[in-house]
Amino acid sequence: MTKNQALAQWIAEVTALTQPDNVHWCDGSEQENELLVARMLEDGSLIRLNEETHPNCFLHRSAPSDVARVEHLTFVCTRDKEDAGSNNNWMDPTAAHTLMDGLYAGCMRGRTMYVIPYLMGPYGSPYSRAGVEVTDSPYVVANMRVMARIGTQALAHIEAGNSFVKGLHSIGQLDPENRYIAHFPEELLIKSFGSGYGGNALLGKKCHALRIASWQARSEGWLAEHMLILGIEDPAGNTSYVAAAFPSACGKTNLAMLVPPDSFKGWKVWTVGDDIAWLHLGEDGRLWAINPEAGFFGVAPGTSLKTNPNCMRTLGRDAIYTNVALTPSMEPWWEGIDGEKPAGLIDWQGRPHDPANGPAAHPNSRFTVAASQCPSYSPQANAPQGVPLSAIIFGGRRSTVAPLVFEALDWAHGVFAGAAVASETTAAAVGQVGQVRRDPMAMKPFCGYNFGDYWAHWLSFGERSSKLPKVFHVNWFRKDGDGKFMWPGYGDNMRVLKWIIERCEGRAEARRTPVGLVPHAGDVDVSGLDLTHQTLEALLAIDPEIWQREVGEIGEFFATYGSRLPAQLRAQVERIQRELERQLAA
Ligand code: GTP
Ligand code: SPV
Ligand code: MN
């Protein structure tokens, strides 16, 4: 089915070892999906949704057990170990490919193999990457559909001699005591098995689009992160471009369809990517990014016409729900959606709704869905070459400590803040949520090998170009004592936007701390909002014996990394010291 030898032999084998009763080689084509879907509609994996609200809306329900990312599960396999790092779980790949093959053996009897051609990144882009994901999950194919630009396409690029990245994917038995994502990025290889869920399974986005992706970059002298991509328009109809990486489930698909508040007239958010980024350096010394997805796989709980304006009209059509609740009407819901809880719901799990069992959508329940049907979708978002960046944006989830927002001194400073970044985990992963952990550059999960290596790469960027973005630190999560956010976030997050942009425009104030630089409280535009002086002065406080201690545990974490640490950090974290240190003896 494929003129191009590698393929075909991968693709003979791996039929030779599942034993699939049918292959089916995905075309992407309109008539392709309705076959599946009426498949899936047929044997209960999807059930549709109000045709009048929700035109071509369907619900998945998941496995109970499978119902986010298992990092406990997640393997990189080097075959130096010190090359994966103590950033990620790892495996010899010899052992890997046995003990994973033996998983594979037969599992694909009675089912159908899928082989999807996917391509991530924009057509006609010299950045775009190709893969094919093998795998016998139908609700896999139709969201790759969304995620990615499946089929021909992607097939031809494949065939012309471009590389790909190959991913063999089995739901097995759903079981999580056979549940492996294993990767292999010295052979652009990633397994995966006995999961159907999301950043599991779908094997373009975190394997490839970062794992296997990152890897590339390092040696190939780009980057690959866990990043939206946004285009700020002023009055004036200047459009500033800015990247930010924050954890999962912590605000990138929020920050991403921004829509201004009533008070900045003339402002406008466009949206390139709401997850990914690849970023080059131009010919020109500034980074250009590229979003290599096409859809959004984004979070449920906490979207509504007042939060996220944009992704609730986003939704309207053609998505698939995974793991909300149910209305009578056959309307999608959720925590934190429009309007009272209705009656007689149906929770994720398909039960009648009672509040004894949990909230009733799945904290970590998700929609796909195109992002060219986003209303503040960037008409540059498939620009072959990028779009190129005035800043970088590093945050996470912390209800002390991380002050609003603050701008790295330089570059070095800037890769510091981005390395330092702890944020409290999420629903996104199975595991405790709440928890305060490192997560640098929100690449904890994602980043395919050493993160002192990785580093070390950031670094490097600072040597190849003087015309870097900036790079800022944000928090839109402090808490006050009663436990409430401090911050109203969402639309209001644009006041910190601003503030970000005069700065790499040199037109807004400043105060330097050691952590960085930090608007006065005047210097944030909060025209129009309900928010006490004495609280934006808090929000943007920096306690230099609180930091002490945050210093002194950013130390200690990157030691864990040895040899492999730059000793540009470790300088970073004794200039902080000793600035602090001054602070406090004055
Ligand atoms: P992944 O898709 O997992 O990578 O997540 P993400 O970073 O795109 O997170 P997303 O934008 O989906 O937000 C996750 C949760 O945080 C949702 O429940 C949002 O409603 C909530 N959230 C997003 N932005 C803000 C904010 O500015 N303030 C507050 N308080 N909550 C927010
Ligand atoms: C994340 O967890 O960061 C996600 C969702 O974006 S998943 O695709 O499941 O990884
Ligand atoms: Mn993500």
Ligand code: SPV
The other form holds:
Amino acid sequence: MTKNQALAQWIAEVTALTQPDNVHWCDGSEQENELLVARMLEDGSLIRLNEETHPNCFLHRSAPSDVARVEHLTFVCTRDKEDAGSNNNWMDPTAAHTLMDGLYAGCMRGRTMYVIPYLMGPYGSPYSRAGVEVTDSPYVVANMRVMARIGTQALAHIEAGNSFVKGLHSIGQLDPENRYIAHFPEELLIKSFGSGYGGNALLGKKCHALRIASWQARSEGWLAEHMLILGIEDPAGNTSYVAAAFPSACGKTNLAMLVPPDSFKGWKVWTVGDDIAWLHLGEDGRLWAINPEAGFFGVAPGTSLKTNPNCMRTLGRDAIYTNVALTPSMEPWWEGIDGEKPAGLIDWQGRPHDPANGPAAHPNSRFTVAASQCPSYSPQANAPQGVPLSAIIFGGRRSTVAPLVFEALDWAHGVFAGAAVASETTAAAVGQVGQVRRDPMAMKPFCGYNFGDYWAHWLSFGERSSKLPKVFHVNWFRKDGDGKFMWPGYGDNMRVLKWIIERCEGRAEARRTPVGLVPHAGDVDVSGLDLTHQTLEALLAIDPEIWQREVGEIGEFFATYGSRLPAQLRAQVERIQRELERQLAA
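Next up, can you give the form predicted on its own of this protein, since the form predicted in complex with sulfopyruvate came first?
Since only the chain itself is given, any partners or molecules it might have are not part of what comes next.
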């Protein structure tokens, strides 16, 4: 089925190991998808939703023990343990292959083995990268068809002589005691066993596009990042592009599909990508970004016309829902969706909903839908060269420390700001509420190598170009003395984006602080917003005593990376501490 000898040999080896009844090479066609869906409807792994309200939409229920990424069972398998770093779980490659191949032996008997050639990135882009996922899950095939570019064209890309990432996946027996996701970056190889959940099973997504791609990116001189990409068009028709990284529960998807407030007449936001960005230096010295994905694999709970109208308008047709609840009229439902909670709900496990059993939709329930259905989908989303970035934005969830927005003083300080990203845990997270968790560049679960080396790679771009994007940090979650959020968030985040773009164009003012460049209260457009000047001043305040503690904690965190920590980051800690001390002494 392929002219590529290396691929044909690998498929033969996998077939001999897993012993499937049939082998099917996916061509990505509509006819193929219809046959797969028909089989899943027949065996009950898909449920057809209301055709009048949700045409060509389906519900999938996963095993109750298989509903999320399993970070403690996710491994980076490098020859040198230090190359994986303390930010990853490490396993010796030889031991990992022995473990995984023992699990794979005969695991596909009685099943069909699907071979999915796929492309991450637009067709014809020099920045796109190929992969081949082998799986025994038709649900994975259906989702990969939405999330990547699969089939004949992807195979042609590989057969043209381009490298590809190999990914072997089996749901096994869905046994949580035998569930592993192993990455072999030196071999461009992924092995996943025992899970059908998207983050563990759709190998083109986090496994390839971040963990393996970040390793590839370092060796090839680019960046693979957990970032959204959006375009901001002003009333004159000029569009600027930004990439932004946020840990979970910080509004990433909402920002990617933002609808500007009513007072921002003539402004538009264009969605290029909501989750992953691959960044490359162009010949012009600017940083250009592509979205390697073709779809959204989004969290359903909390998504509504209020929080994310463009996302809601993307859904409703040609979508796969996983672990949401079901209404009596066969429509998907989740906590936070618009309207009253209907009676007669069937929960995500197929039971009549009883609040004593928990939420009706699983908190990590998902939708899979083509990005091209989004009303704000950018005309440049599939541009082979990508889009040029004016700004990179990092953000976290902090109640007191970080101001609403600040601009980094230079590239090295911007890398520091990204490396120091942190969020306070919410009630929905495991652990103590308000506990600070460092999540550098929002890549803690996804960087495929040692964070010290990763930060050094980021810093190297400062030596390669003088035309890099400005770097900013935002915090939508600052609270007042009563514990209430001070900033309205959602569409009003456009007001901060406007200041960021104006800073990139040299048209907005800022004041210098030890932490970075912060707008004056009058620099942020709050027209039409019920926000007092006093509140805005508080949102932009830098408390030197709080920041002394914060920078001390950042320094302690950095120190855990030992000799691999770049000296430039240590220097940033020392600079900020000196400036804060001078400010307190004044």
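In this text, rigid core is short for the largest set of C-alphas that superpose within 1.5 Å between two forms. Residue numbers count along the first chain shown, from 1. All values derive from a computational prediction rather than experimental measurement.
**Q** Taking the rigid core as reference, does the Cα of S45 move 2 Å or more between these two forms?
**A** No.
**Q** Quick check: T532 between these two forms - does its CA shift reach 2 Å or more after fitting the rigid core?
**A** Yes.
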